[in-house]
Amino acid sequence: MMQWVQGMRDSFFTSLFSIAKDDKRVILITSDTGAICHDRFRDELKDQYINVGIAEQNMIGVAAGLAMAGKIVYVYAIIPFATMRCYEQIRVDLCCMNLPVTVVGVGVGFDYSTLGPTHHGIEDISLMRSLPEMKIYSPADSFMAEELAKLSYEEKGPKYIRLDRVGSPLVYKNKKEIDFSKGFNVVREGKDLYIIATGRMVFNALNVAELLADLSIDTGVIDLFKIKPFNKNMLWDVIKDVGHVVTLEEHFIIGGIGELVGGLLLNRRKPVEFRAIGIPHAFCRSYGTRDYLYRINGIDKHSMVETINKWIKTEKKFL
């Protein structure tokens, strides 16, 4: 049984705060939304903390600035807001300039199940993969997140995270599990199928890959948290060997990573059977727990195990 720690936002802002307190020269930047993990920042580090209030455009052109002027800065919001608000702020004030400012977004997916598709970042993938110089974490557990603020920290130019803001179960045992170096980490190996999740469907690819043994297929499960740049070579020699692929993503189907990894099996032209599994491309106005919208939407576990399973078997590959 996976143990439960603190949330991937708590996680990232402990380590990025003892980073700041030995570096000056790190800014955290808010626009007016708190979170406990910030208190140290306003009452320990107050000269290097700013909260611009409802002004996301203006906290991304305050962050250009003071990059400019040799700053290492972060940038927090609910990822809606971190993302499309200032969407015209980042390309041109960030990645036209290539600065080394971090876009922080809280609220992967139906994270903020309860506020509707205002607060649900479900697009935000597809959106900052298309900026050039653009570098796209997405963690799936609190050692990973703990792990990306020092990353971050040392890495040149425009980078975005999105991380979970509630207490999740851990995917590594250890931050030692961790590679970097690939982009992607297989956590589980497979014969038959491999899923090829990120974030918090990591843990969710974990489960149903338990689920499908039990139905004879042997899935392994490859956490992909590094979007941008996407390394296709490395990836290409995990699965070339099995007969089915799976994406899964609590992220719009277009432009998420099932995008990505389709575009890898077209041209890689291998005889590989493949399948998308995300939220279908339309705003989900229904209110209540995550897992309740899980289920409406076809990405909880069980919903899952049943269009794998039949869609394997129709496939005849496994009879």
The other form holds:
Amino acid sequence: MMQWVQGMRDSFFTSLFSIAKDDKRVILITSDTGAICHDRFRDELKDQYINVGIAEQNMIGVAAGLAMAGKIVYVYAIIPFATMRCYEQIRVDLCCMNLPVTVVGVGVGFDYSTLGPTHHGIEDISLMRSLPEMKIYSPADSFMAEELAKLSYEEKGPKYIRLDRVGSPLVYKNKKEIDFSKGFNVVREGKDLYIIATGRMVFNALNVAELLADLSIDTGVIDLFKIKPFNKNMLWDVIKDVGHVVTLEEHFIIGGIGELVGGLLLNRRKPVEFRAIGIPHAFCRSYGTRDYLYRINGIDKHSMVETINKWIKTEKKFL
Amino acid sequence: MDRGKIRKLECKARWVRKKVLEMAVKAGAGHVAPAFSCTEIITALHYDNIMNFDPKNPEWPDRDRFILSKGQAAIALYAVLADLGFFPVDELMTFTCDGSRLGGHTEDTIPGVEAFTGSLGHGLSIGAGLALAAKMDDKKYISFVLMGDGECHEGSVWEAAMFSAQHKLNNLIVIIDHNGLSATDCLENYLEVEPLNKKWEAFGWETVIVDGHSFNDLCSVLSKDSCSRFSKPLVIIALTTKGKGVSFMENSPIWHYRIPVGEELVIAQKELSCEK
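Can you now output the form predicted in complex with its partner chain? The one shown was the form predicted alone.
And the full complex, kicking off with our chain again.
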């Protein structure tokens, strides 16, 4: 039975609020992007909360200045605005100076499914992967988002965390199930195939694995939550014996985890059949629910089962 | 202002220009004319007890902060920082050479340099963040930001200008090196920035216009008292001449990134030595 709790965003900022209450160095900056969970910051920690207005470039520069003076800064906006509008500020002000600023982007993939391509978060991994010093976290559920608030507070240097806006299904039963040491978690073991997924797609991958099991394809699922730096050696140890690997992301494959894992496989001598599944490389000008956009873009569970099953069955020699 | 003090500053500015030319010629690189445009501004800030800093302790938490937002003038700032003892003067002659840490734009890893600059339109936001942090922590340091006038084309400058006024950052002083030229042309020919003072006033700033090559003007307006006089952030529009000090470079866009050679160099050296 699917268990739902508060969204990643609420979990993250509730956790961050607890940290900020005890450490005045923690500053939250938003570019006029609201969230109910920010209200406590604004009301109870008003000296640690800044709304810079609709001005993301300045948001990053101010964050850099604050961090240079010893603050631990979080900046927050919808993904395209948090990453693209101020990309060069992130590159120069945060990454070149290796400052402790966490960029928190909300609205992974088609989270803002009714607002169109301007609000879709479908290139952010690609952009952030290009930047030296930048770490990238992509939590699979609220438990992980909550823990990432603590982790980002303790880690040095710039970070990027991509969050879902609203309630998400849980992947983990509790926080103790999450092992942050490797950068990924094997959330389901498999013998024939591993699906490496990130963000909300981890939950989709678990559903797909269930359906593939009915088709006699023993499928494991890996939650790749730390995209950069990428723990390629330990991940290779997990996937090297299954024969088939699929990546699944609510993001373009270009620059996403598909290319990341594909690059890993290219550099190994042992052949592993590989397929990257993500959002087709086009702006999605359709509107509706997030699940509807999944369906028309082929990343819903039934499309994925069909795609994977067809692919696997044509490669029987590996099974 | 004391005439002897002014003469000393003028002498220092002459040394900076000559050193900049020497470094650029040796390297075959560097923005000479942009550096000459703001030589008096950088000199005044660093040699007239305007800024508090300690070359032996560059990370001193209470130091005043200087952000060279027009990072292409790094060559002049490096000359000044070396002369003050932040790093050896001999190192200046490695400028942009193989393996040198001194590049064409300012890097925060160089002792005495606060911020990584070179991309225009970044420094003011960083300076505003530093000034805001000072307010939060009840610190007395001042953030000084030196910008170019062409840099005011960047939209991010105006985002930061609004922000600074909103937060009443009267511990933030911006100096605009207003020489009227950018890399390729006179600003008025393709994107005019005037009336610059009225624009900043409209954005909620206190504005002062000075002669950017007059130590008398610069030192009187750059004193710490300037900050305490106002409740708003202060912008000093310094009227300058790009390439100041070398006749054929002055007000000539082609010298933005050119290094004098042959007879040009002889003339430039002669004029800088004779500078009054």
